[in-house]
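One chain comes next, on its own, written as structure tokens: the form predicted alone.
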Amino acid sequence: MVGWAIALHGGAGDIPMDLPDERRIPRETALRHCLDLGVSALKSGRHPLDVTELVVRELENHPDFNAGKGSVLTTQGTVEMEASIMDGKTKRCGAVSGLTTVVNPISVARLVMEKTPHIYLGFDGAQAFARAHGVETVESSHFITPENIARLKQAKEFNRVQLDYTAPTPNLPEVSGDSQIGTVGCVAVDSAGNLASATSTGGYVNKMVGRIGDTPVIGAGTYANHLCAVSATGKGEYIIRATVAREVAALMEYKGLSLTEAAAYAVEQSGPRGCCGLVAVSANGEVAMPYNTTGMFRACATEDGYTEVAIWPKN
């Protein structure tokens, strides 16, 4: 039975089980809001490309997620945002890296897909392309929040790159109870079996300027074909090495695995425990949201009425 389905995430990592309510509740509320937004769009007949872009834009606008407004800072105290989007039926896709003033990087990624003969634009070229197409921009200071300045200061003091929800280490108190969350993403399928995936991120706290993660790498952080759509989150270097998003599709196509089996195997084989999570939907409306981290901010809904908004494993 073919039916619509949608899943989204707000990052995976060592999310402490005692995450304070003031840190947890706004994120859960945002996930629920974004899920409702996506479900309404699917029910109204919007194409999954439109739906995933819409949802990711909303996640980018939320300061508690590491994308758009909430993007974390590089070692030089700057932001370098990246995003990608992909259509399953045509395999058309677009990606960007190194954006510093764009409010919604996911929309620039879609413009690259639709308005250029290319797939991937980065840094000055991507910024110029965004300006040429009238995309909303702001001063880069818009993204530099007090919380992210504090996170960068902490990471520098201990000479580390701060990964998604890095667990507290001895003598290293976490800023405001947690570290900044990783990638955001959304996958969707409509009742006709059209699939799409969209992913956006601000990268790692204290990352080297110019570092590119898995999010804009088609087949690593984002992938969609005629069988499934996948958006990954976690430690990008591992996700790139394992081509995690493409691995899910390949296991379905060549091994005949179900979406649930393929997604679980791809996460399991991605690297050491604590490095990866993903959300995925199949062409016939199945949903999978596996992760090998402590938790993953996630939400999903299907046409048959199933809905889930969660952070940690369900009891």
The other form holds:
Amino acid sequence: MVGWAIALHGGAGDIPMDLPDERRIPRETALRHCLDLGVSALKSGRHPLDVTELVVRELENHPDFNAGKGSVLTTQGTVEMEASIMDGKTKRCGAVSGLTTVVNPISVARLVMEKTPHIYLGFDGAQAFARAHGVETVESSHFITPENIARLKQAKEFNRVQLDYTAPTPNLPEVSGDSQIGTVGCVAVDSAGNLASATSTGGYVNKMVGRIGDTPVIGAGTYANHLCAVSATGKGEYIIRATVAREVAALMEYKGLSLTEAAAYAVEQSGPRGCCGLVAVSANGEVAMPYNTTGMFRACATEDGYTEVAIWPKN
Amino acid sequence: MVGWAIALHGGGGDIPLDLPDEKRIPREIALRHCLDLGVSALKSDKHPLDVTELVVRALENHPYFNAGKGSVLTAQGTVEMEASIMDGKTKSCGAVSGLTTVVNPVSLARLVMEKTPHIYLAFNAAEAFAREHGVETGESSYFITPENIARLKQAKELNRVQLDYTVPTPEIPGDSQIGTVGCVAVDRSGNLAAATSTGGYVNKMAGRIGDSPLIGAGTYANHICAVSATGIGEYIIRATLAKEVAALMEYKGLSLTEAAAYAVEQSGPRGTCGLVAVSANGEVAMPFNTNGMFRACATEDGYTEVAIWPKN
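For comparison with the form predicted alone, provide the form predicted together with the partner chain.
Expanding to the full complex; the earlier chain stays at the top.
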């Protein structure tokens, strides 16, 4: 028996150090709240699959993170959400892409895992499946926030796809201190060493409609086996190429690295500075939260009483 | 400088040893033909990305393999095709899912890689992207073959999702010897590439995505090896099969042959998968834990092989 551990993120990116209080504090509060939910669940003996799902649902419901409500917009001004979840012990997993009206994409991913012979459903097929299972849906307007409409406008003006963290420009004072959001995710291990990982996102600001990122790709944005559980965030294309989440586990298993070493190395090797971060826990109850971006909204706790809520590197 | 090498597959599965000649011979001929195309291209110094794409296009065009024309049908009697391609040197990659009219899905995957800032496009948007780029499309009647209509009927009667290899029932003798297609290649400079394409599962749920478009599962290439997998997609995804071969080589120091065999063995129960792989050193491996795997390979030293079942 080892101690339980949990880590969660609200996205990595170019989070300005001078982020105004009115943007920083609600997010820190949300991270703390989600951490507390996850810790309570672990203390009550809930399985890590349940724990990671409920934490990610909570992050999806929070409008300041890029998942569920608050998802960034495609180039057509719509939301297309994706998510995945994985159980380390059995390696069972579920994934969805292209959801437009489902309130909690992570829960549909879990339903795919548990109610179908498949792993991954996308777009119309995923939406139909969600309806068939009576999953909660709402009008698209529920998901679209003023901040994301502004982000899309900004990105179009700059005619580029951007990660949703962007240092504010002088031309757009309305959105100063903007873009402090990203993918959300949670990893957890219980006292018996059961591991799980869950990740959810709206993707890239101004992304092409139909674009799939790393979040629903098992081995890229999400991975769990008997050694560790990993959830990644950042520029999806780098995370896919580097199979980041799987890389952490492979380094531990085949090269004998510790969780901390493997996680740090995987991030470092994934691409240039500014491309990604991840949260990971090991079967031994350890936690790692490396990133090569300016910051990463994150929180973690371990059974021995350690907790942390942070955005930038600790000095 | 090492020798070039190429390997390709037309799917692994429960291919009966008593497959009738009229079903076996056309497939062997097709494998030989695609191998020859790939070998010629390598001898002409074409880049492995070009080589794997043109070989997979040829496999997609052949109606007896489960990709492009000849794709198996969804529960709704439609085709939904997916593919991916990866360049080992740069790790650039492209993937598509949910295609219904694109004649060569692997080429669309390459276009995504080369013409967008993204890696993976799916469903309606992927079809729209194809049209914007003037990619060749066809009516569903082009893709749907009588054999696949029969397979779907059989699967519905048996009320189960099946891999497209199924021991034939008396009603459908000699059926279901098809699967995902793929190709891996390495040139004399050690440049590697992998490409995979499929119609997926017979009777799959509409919108179901398998391993073929998932980088690290059905397709993977880096500076050490290139891998294309085939079999039951759900096992291949859980095992991140293609990436596993590379990780075992890079982090555990296994040879290509050892890594490929181990990855297949560990991926799930017997009957779940196979793969083709080449290394930067010009080696080839084609392990499978199914009854058979339609496959072919060649290396610069003159070795060639076209086979279906294990060699005795």
